[in-house]
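As structure tokens, one chain now follows by itself in the form predicted alone.
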Amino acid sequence: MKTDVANRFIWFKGKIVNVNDAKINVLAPTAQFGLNIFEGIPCYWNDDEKQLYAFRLEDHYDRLLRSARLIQIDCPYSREELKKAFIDVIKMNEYDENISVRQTLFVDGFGSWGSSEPADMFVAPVPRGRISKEYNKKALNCSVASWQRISENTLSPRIKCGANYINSRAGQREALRNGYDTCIFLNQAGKVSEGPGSCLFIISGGTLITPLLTDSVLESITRDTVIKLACDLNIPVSERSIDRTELYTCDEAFLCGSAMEITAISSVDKYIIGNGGTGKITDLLHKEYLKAAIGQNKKHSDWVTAVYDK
């Protein structure tokens, strides 16, 4: 990369600037109320090809625009402009490593939580090694949160909105206070939902099981990727509601997301899962995920977008 992280370039309101020069009004709705929507877009470096691949970029933009529609923020940029800003700022930083890119639409100005404009955008890349600690662990000791996951009739988890993540924060901070790495939420019906910013899978009797999209989970791109890869590998997949006690008795479990990739769960509420490490199916899916992310899975070559011109 061209600069250190503290002085990296970001795309901000139509220009590429030093991150320290990107300023938002402290009274803006995005600062006061979390009135923004965003995507964390993973990019993987293929050293053999000397190429950086953005993973499922168009799917991320589909979700970003759905979130904008649901929260009623008018996106001032076309899809082509979203993509150009993304690629331009990565090129400016000259990244040749795995990175995560935060692309955020936010409401600026002097409005309130009810405002829908003026809307603008920033695009901020960061090396993956600099993201949160729980995203860099090999296996996670989890607790079931006392906090309930937000639901469709409160703050829809379908909207990838900054304010929604305060729910995740409450569960995560509780888990850390109690000596765990992270947590697993239950929904209003008492069924298993997801982790903070990550979807959950368990494996029982060789079947890969994950909660329904109507069980208060984000419409996760990584979740969809895992399901498709499992089908390619002839691993049975079941999308259904999961009881809390199934977490304690399953053979394997993992959390997944764009930042977390696929990370094994070693225990839940101190119940050891499997051998307390990464199970065989979890490990296999993670390896296949990484192959797909660097463009080595020819069946899903449409999942990757090359950043650098060749």
Ligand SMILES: Cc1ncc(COP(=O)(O)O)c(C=O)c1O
The other form holds:
Amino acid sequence: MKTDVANRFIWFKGKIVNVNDAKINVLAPTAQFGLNIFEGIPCYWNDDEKQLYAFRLEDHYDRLLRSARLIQIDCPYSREELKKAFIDVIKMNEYDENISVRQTLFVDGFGSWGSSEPADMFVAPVPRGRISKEYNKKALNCSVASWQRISENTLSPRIKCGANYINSRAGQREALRNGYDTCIFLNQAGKVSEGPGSCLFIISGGTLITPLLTDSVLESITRDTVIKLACDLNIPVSERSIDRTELYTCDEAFLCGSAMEITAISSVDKYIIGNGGTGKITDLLHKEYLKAAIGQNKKHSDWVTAVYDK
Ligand SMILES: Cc1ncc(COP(=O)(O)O)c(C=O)c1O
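Having seen the form predicted alone, I'd like the form predicted in complex with this ligand now, please.
And the full complex, kicking off with our chain again.
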């Protein structure tokens, strides 16, 4: 029987348990210092096939293992074990809807911020309706954050660790305080970087433009997906640094990420973008993204992993 959210099963330190029984010691470095690395892995329900597809699962594990290496947490599980835990916990919950799966490696025990063990893992499915409000908006009113994005030589944004999200939080809280939906960060060089939990694209004169991976952004899987889909559609793509003023004059803009998918930006610092709604290219890319995510893009069928046995 499908479980309700309050009693869903999660995979926790080698066992599948009720979420209420998954407890972490308050002195664990993950609890005290955000010493964990994680992935939010989107899964899409294909109702025709009665199948749930995980989107770009292997790419998420590549990034998880890169983050582990960079932050020096030894992942105690093999790739096969990462995948098995993921599949087992979804099956146990019998999900037949879109979900996001949080797969987190964390430092447990009684150590400090310098500890690297004992490391363990949880895998928690989150039904899509439950993710943050700004992710479910039609088009977003954004501000440029007064906070700078973390940078390579302070806290590298390439590492997807819990602690990095305190910078995201500062920008997001500021945006909400000032009546915006979310924010766009600038990097140390004053160039555009990304949103608090998403990457950014602008469209000018028919070209899709996105900051370089060295402009203080996470190596986003959705960013990579968008670039590949745009190439398939013969839309020119340019990866280059973007000035703040380009945000104010572009024809279309959107944020993208596993949680956000592709979400149009309607304004930046109250400069209206395009007609203030979702632009044509943004809409097209979002439709193509959703097609690929439910396994309907034959060229990229390797992007999806079927969860249920048939
Ligand atoms: C700061 C940041 N940038 C970008 C992204 C988008 O990454 P992805 O497309 O891999 O979900 C995320 C989401 O995880 C994020 O937190």
